[in-house]
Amino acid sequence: MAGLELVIGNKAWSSWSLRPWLVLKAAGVPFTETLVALRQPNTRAEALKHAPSGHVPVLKHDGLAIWDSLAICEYLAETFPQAQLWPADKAARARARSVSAEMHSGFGPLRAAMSMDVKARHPTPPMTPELAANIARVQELWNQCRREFGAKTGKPFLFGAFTIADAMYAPVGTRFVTYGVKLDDVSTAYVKSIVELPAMKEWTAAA
């Protein structure tokens, strides 16, 4: 079986990219780094080279090429079952499908307001009610998630050990650090879990 090899965009703005990578990490598997230089006038040349879409992140692995954060960290799970990407327990697998698609397809305000820049600190942005909606949205899936499945676990992420789901929200917890939201106490609880975790620092201190 061929190695495997993440395309990435660079560390301190590529939130796509962040995301497979963490799971790569979660999963334990050795695995090497292409960078493909963002914002730079042969960005999309570059990155047609690995593949049809022209964007970061893509996995090659045993010929395939995958591209698209969440195709990668579904094919990751079933390459990988004995990593446990997805919750075991039924109910909280559909539930953690179900957030990791919302952040996948939505929240374009927030990805607007507040790009991800891992090694910055920005003003916090004017907050229209778009934004506004966008920010309290992820609390409330934050806090059902954790009442629902992850507290009950005494671990501290969205359903108790970290999953594809965390993965996906990775890059939102950096971006509330980044412009200083206020968050409420659980989801305040939660940001500080996924910014101290091992391979959060690894990606930071590379950025």
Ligand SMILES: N[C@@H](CCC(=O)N[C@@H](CS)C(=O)NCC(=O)O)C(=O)O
Second form
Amino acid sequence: MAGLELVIGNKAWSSWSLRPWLVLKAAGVPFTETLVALRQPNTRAEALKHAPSGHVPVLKHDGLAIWDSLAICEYLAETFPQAQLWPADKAARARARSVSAEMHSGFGPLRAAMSMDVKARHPTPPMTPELAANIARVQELWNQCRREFGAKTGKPFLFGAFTIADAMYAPVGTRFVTYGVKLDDVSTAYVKSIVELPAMKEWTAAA
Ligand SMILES: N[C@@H](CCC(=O)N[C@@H](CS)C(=O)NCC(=O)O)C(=O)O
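For comparison with the form predicted alone, kindly provide the form predicted in complex with this ligand.
Let's see the whole complex now, leading with the same chain.
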């Protein structure tokens, strides 16, 4: 099997790159990184050298280019089944896919008002009704996943052990830290688990 190469954006800002990067770390497989510098005049041209979407992340493996964070995560789950990147239980897996897709396709106001900036600390942005609703919904779904699945396992992540769902929400956790958003107790503990993950620390240190 040819090596894995993940094409990513700057670690400070590229929340979409962070997600599959964490999943590769969770899978424990070696991979190389290629940087496309974001916010440059030639960013799109450089990204287009790797995939036709013109965006990062892109995973290159066995002659394939796979783009879009969630598609990459699904490919990794399929390629490395022993890593259990989705929960083993069918109901938990369905919920993990639901909340991952909800993150991938939604939360526009939160993403716009609080862009990822892992090392920085910024003032909490003005609380529009749309932003407040996004923050409330994230906490609601984290609480539901912890209550119905994760907490029962005695492990700290949404479904117990770290899965793709946690990778999808990791940059939301770091945003809440960066922008000083006050959270309920369950969400505070969950964010702490994300931030203290060795792979998350490694990404942040490299940012
Ligand atoms: N839906 C895509 C979003 C990818 C995306 O927007 N990537 C940003 C970096 S985080 C990017 O490529 N920005 C450069 C550009 O749009 O020129 C995914 O999930 O991977």
